[in-house]
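Listed next as structure tokens is one chain, alone, in the form predicted on its own.
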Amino acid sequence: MPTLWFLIVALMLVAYVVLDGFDLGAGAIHLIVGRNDAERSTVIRTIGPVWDGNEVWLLAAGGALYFAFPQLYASAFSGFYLPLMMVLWLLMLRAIGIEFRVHSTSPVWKGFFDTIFSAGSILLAIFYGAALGNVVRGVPLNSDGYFFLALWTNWRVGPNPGILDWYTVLSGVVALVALTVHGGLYVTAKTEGTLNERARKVVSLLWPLLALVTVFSLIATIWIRPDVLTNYKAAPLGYLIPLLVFGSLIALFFYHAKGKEKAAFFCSCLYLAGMLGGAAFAMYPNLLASSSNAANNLTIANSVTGSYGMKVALRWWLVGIIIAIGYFAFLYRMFRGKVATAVGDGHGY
């Protein structure tokens, strides 16, 4: 049962990154591809009906984590208190940027909220990547399961690192580039004309960088945490995951060059799922590794809740996930197809 809940939390996090990732990416390129009010309104309209629904997966994953692995929830959320507060503020500011922008009539305020939306999206992508980097690298867990991290120390990976070091910054860059490409592909698939061309150009320029930082991050991860290969050596089928990552990257470039927008976006989804799936596979059964003493690692065994509670929660989770999948299928079907370029005052989604 603990392994099942590990998979459930991992799948919901993948769903969040894939779905909310494209509207974070759309926000990151918002000021680049949108050169006037009408074009920026169009970018907002491509994600307008779905962006807030996509964030439900983050809440669902956090709720499942709180219930299934309460010790991990308590340790991680206390140790990462500062970055967590920063993420919450960025989520709020990004929402304010979207909602206030579409209801504003002043060009000055529209420009201000455009900047808030774009900057919030960029910073969130970086923070999410740095957070994953911290989890993979490990944190200085004590024997009681708690830790403290300064925002940065000497920028080196060691027994007592900071939240930011060269590895977590690299992870943040990977996340930013990956989600920007993901958002660019989504905007490409949802728009036409000049906006479509600019979004395509962003993807074309960033694809080589994405391939480069993906390789560097893989090498860096193996260098600082050689034990991430343990599960791959024990179960060689796991090597299919990195093959999926690099195969999807190559297919993404091929389909994008051929103008097959939906296929390229689907490949980007596979890339993100493969990156996160590979990290989860490498870490299992660890949930949060200790950088100072492996005996202090938080695992699915020493962090899990009671067996009866997990069984009851699984029944309710199945009901909830069926409803959620049905809702999202209906939502994306209703708003499928291209979005026309905004005209007039650009109000509304």
Contents of the next structure:
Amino acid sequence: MPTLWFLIVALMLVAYVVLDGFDLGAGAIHLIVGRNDAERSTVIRTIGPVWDGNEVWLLAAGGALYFAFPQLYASAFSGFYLPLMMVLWLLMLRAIGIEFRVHSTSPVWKGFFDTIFSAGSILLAIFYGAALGNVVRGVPLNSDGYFFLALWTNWRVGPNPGILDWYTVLSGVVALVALTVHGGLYVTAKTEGTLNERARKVVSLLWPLLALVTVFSLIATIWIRPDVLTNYKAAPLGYLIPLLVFGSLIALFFYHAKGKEKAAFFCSCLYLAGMLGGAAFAMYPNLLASSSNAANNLTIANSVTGSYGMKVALRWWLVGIIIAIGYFAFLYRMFRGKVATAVGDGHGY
Amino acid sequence: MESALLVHRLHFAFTVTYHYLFPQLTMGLALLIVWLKTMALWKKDERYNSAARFWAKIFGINFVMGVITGIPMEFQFGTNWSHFSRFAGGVIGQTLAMEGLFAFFLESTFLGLFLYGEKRLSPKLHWFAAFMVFAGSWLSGYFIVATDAWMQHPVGYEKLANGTVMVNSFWHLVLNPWALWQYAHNMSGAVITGSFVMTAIGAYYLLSKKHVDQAQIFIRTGIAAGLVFSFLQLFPTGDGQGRMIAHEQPVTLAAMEALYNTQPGAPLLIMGQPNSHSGTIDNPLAVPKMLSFLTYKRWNAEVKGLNAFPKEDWPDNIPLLYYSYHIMVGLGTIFITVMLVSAFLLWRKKLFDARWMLWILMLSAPFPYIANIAGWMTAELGRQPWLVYGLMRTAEGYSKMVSAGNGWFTLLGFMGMYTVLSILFLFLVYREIEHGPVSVPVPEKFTKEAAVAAAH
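Having seen the form predicted on its own, could you give me the form predicted together with its partner chain?
And the full complex, kicking off with our chain again.
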């Protein structure tokens, strides 16, 4: 049962990254691909009706994590106190950027909100990558299962690291590049004309960089935490996951070159799911590893709630998730097809 | 350590108070908008549709504010109250996760359809979208109230070997009797905010002789709902909530009334300042024996005073609790009076020319906000010194790893962020009000073509 909830939480987080990932990516290239008000307004309209719902996956995943593994929620949220608060502020800034841009009429303020939206998106992508880097690298958990990390210490991966060290910065860069490509493919698939061409160009330029940093981060991960390979050695079927990552990365390149926009975007989704899935597979059954003493690791066994809670939650979760998927299918169907470039109100209906 | 506890309490109190300025309006407005949409369908009157469209815009701005200030609340359970989360996550995580899965997905899907889909959807489907937004926001409210209710009155849980608690009866948790009263009282309060705001803007338009048709609809709808819910707020919801507190948290009741000594025939204080040195009330203005009657339905019933309880179980800020409670009740009484007088004038067909009353209605808008916040302060200050009543003290629940310095850093950050938000929010709402509902000529006969034309 704890394993099942581990899978559920992981799946919901993957759903969040894949869905909100293209919102962030679209935001990251917003100022580059959109050169005038009409174009920028179109970029926002590609995510207008969905970004809010996509973000709900973060809350839903957080909620599931909260009741299934209360110890992890308590420990990770208080330990990553400062970066999480900054994530909150960035999420706010981004929402302000999108929503208030729609309502403002002055070009000065539109430019201001465009910049806030784009900067917020870029920083969030980096923060999420760094967060994943921190989880993979491990944190200095004490014997009570708590820790607190400063934003940075000496930038080295040691027993007392900061939130930012060279490894987590690398993870942040990987996330930024990956989500920018992801968002670029999304914008390509949702737009026509100049916007489509510019978004294509961004993807073509960034693809070699993405391949490069993916390989780098893989090597770096094995170097700083050789034990990530334990699960793979124990269950060699797991090697399919990195295979999926590289396979989808290569397929992405070919589909993109051929102009198959949807297929390329789908490959990007697979790539992101593979990266996260690979990390989750390597960590299991740990939820948060200790950088100082493996005895202090938070595992699914020592963080989990009781069995009645998990059982009863599984029932409502299944009902809820089916309804939620229904909403999403409906919403994305309503909103299918390309968004025409026009001066609009920023919402895609 | 003492100051870290203080900053974590202020952190949550500040962010949740600011947050609740928005949901109380959107939950109340959601019901009123469904009402306006129903009237538009039923009476085939396009004026109701343009009224609904105007309020949808106000709703939309407030909803976004509610979402962006609401996300930090879920985070703060973990960031600032991690020892509490570790202890209680197995219970309250359930209700919070259900809110995400059942309410947020629903709201985010239908809000877009409701706000931007009127041209695409048939009138009935658009009504349905409005109804789903209402259902989602009221469902969301229920899960939050159920979470708080468990902290006020823990039920349906068991202790695990590692010292934490887990839900052991799903239906006891979800149907906590405390939650049912608290929800009724809270939602009624939200409708009062919605009604007063709607009436106030109607009054403003009438006073400035603009958008007269819609203004009259705003005022009629607002007063009808305001009258009904102001009474419901007092009875049975307020009464039920009060008796539950008397029964489950008697020390809280004593502190709310600043009643130090146990006495039969206890008076109900209207005004006066609690004096903690002497254990009495300075400058009291009281109705004799009323508290005994209201609490136990007997004039001479004995009400236990604070001195009957160990001091370590007293709420830790008695004056603030006392004032919050009295401000809430005092304003609630004023709301009933204002709505009764307006309803009378409306019935005599004199209200729309009674400028003095329109001024009162316009200036009343902020007060339901104060009353709702004061009500929540009564509930949460009254729960002290417990974080989970009888199970965990507030001093045990905060994040021991997060120092006061880091807490102040982010609290000040939120204050700055919310100042900016407030400015943007007020600017946008002001502009929508000045723009007003777009008046459309009433078509001879309500046709689909006319509705489509009106929508453009």
